[in-house]
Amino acid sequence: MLELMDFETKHKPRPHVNAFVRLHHGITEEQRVQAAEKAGWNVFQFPSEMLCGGDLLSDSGTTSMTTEQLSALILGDEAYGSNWGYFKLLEAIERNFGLNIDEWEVYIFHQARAAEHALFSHITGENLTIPANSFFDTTRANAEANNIEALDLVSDKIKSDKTHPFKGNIDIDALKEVIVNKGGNIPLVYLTITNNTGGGQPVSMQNIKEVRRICDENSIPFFLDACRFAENAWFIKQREEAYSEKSIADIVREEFSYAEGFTISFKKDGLANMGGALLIRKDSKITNRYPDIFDKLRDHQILVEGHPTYGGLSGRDIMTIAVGLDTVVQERYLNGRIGQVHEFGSYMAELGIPVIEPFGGHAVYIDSDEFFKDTNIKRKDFGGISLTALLLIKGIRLCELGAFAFGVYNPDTGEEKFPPYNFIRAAVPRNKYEIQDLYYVADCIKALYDRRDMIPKAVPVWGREKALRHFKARFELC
């Protein structure tokens, strides 16, 4: 009987079933145009109620939680000090990250950027540089707001290689050179897993281990930006031969074993809608340079977020994170989650849309330069902004992460400094959409790709010179 059923199918079932659904609001395209104009064609300011199955602005905090998480939410303890959920969260961190929690300082925040802000606010000194594979927008802004140079070190060779399995890796040779030139001014090395800015690309375990070795040789602390630690572990299992037989849980524990500290957004691989943390080993080399950093971070946390055992979160939030951490390391969950992203990306590639390959774990990235290659749209015309603006009319929201989001404008000279990457990101929320929703997104992008000669320029009419301008700016489509 089993021999009769020994066949493969083109499509696979999802690793979950729907427990709740919510109908979209009945919104016309004319209403969306009016709303988009009112928002200055800025996707961050467009009302989410007007979207219909394609809000791919971010995968941060947009997760549809599991029934187990929702059940745990009811058990949330809202005590001001030492709530019950705090200790459940510590147990989940210890269990899933492989840490002896007594050997770590733990700081809970309402999200990762608050944790980053706390860390960078208390790393002081002249001419400081933090090397990384790639900083994301708010992480970079937090560093630069504290007069720290945020230095991206991904090799051009890797970036241009469409087959490289770990395009998120830091450039080891470049890291060594920076340490030679700036070693005394490097308070830590920061590795983002997965590399969001670089296209959601994974980092190999070999790269993680090598960075830690170099840091040890030069007495520099090694930190992770661990927002998508489980997705990164899945890629290590799939693409790094030495780990093919290891469990996701074991790979995750090894990832964290090399870190002296890490920031993490529980809004990603915590499968929660809110939450973040900063954890630092008590014996970290960072205390050699900043011996009172733990006390200062604790004071910062209390002043900004509240008691250390709730850190800006409700007891309900804390409980959903504790359960989410147990879910996210399950291979069947990751197979479905990343498999859906890859099916979405493969469909876009089949349609001829220029996407970044191989695909990452949380998003599909469109190469904006390639998208507009044969048109009159140049980087200075911000075609990625125009594309995301027009997609709002179809009830779809993507995010431009390129010429505008990461560019810098000098109002005195009128010059734009453009970043190395020029992408448009379609970030897929966890557990939220079915594949037909993503097919619809791809179909709409394809329709605009076929009409790309007609896509107008995006002209900033306010906020071009602002920091983090993509959150604030207003545009006209001309």
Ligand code: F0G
The other form holds:
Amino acid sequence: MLELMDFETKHKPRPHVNAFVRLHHGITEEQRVQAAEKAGWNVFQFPSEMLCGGDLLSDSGTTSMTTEQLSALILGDEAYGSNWGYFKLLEAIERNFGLNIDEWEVYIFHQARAAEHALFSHITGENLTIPANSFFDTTRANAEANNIEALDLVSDKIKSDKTHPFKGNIDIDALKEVIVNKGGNIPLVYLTITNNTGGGQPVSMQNIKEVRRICDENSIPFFLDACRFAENAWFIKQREEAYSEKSIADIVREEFSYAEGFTISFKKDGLANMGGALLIRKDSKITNRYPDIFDKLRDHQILVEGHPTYGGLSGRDIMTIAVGLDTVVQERYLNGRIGQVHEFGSYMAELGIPVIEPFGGHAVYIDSDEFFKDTNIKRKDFGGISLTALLLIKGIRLCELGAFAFGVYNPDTGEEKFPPYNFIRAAVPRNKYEIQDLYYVADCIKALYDRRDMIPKAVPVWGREKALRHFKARFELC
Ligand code: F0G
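We have the form predicted on its own; now please give the form predicted together with the named molecule.
Shown next: the complete complex, the earlier chain at its head.
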């Protein structure tokens, strides 16, 4: 019998079924235009309940939770000190990250940026630089707000290579050079796995290991931004020969074994809707430069978040993270999750939409410069903003992460300084959409790609000069 059934199929079942659904309201395109105008065509200000296609603004906190997580949520213990879930969370971190929790300082925060803020506020000194593969926008902003230079070190060669399996890798030669030049002014080195800003691209284990080695040689602490640690591990298994036979669980443990500290948002690979943390090894080199950092961080946490055992989270949220961490490292889950992102990306590529390849783990990135290459739209016209604005009318939300989001306007000269990347990101929430929803998104983008000559410019009418302007600015399309 099994021989008869020995065949492969083009389509595979998802690793889950729907346990709940949310019905869309009957919103018209005219109503969406009105709402978008009211929102100044800023996608962040657009009411999400008016979206009927894919809300691909972010994969962060947008997860549909599993029934296991939802049932754990009910068990949440809302005690003011040492709630039950806190201990469950520590166990889940130990089990999944392979840490002996007694050797670590654990600080829970309501989300990762609060953890980053705490860390960077206590890294003090003159002319400090933190090298990374790439900083995420809020991570960079938190470093810069504390007068620390946030230095991205992904090589142009890697960026332009369509076949490179680990486009998130830090450029090792560039890192060595920075260490020679800035030596004593580097309080730590940071690796973001996967590299969100650079297209959701993975970092190889070899790269992680090598960075740790270089850091040890130079007595510099090594930290991870581990938001998408499980998706990164999946790529290592797929693409790094020495790991093809290892389990995801083992690869995850190895990733963390090299880190002396890490920040993490449980809104990504915690499969939860809220949560973040900062963990630092008690014997980390960071205490050489900052001997009282643990005390300072603990006080900071209590001042702004709450008791260390809940750190800004409800007991219910904590329970969902504890359970989510056990699910996210399952290969079956990751095959479905990253498989869906890749199917979405491949369909866009088939339609001729200029997307960044190979695809990353959580999102498909459209190359905005390529998209508008043969039109009148130049970087200063913020075509990516226009595209995301127009898609709102079709009930779809994407995010511009390029000329506008990462550009800087000088009001004195009227000049814009543009970032190296100019992308539009379609981030896929976990466990939420079916491929049909994503095909619809791709079809709408394709229709606009075919009409790209007619896409209007986006003119910022408010907030152009502000920091983190993409969250706040208002536009007119003309
Ligand atoms: N680091 C990375 C790599 C991220 O992608 C994010 C968030 C953070 C840190 C901050 O985490 O939201 O919990 O404070 N990224 C989301 C995104 C917001 O849409 O990519 P947080």
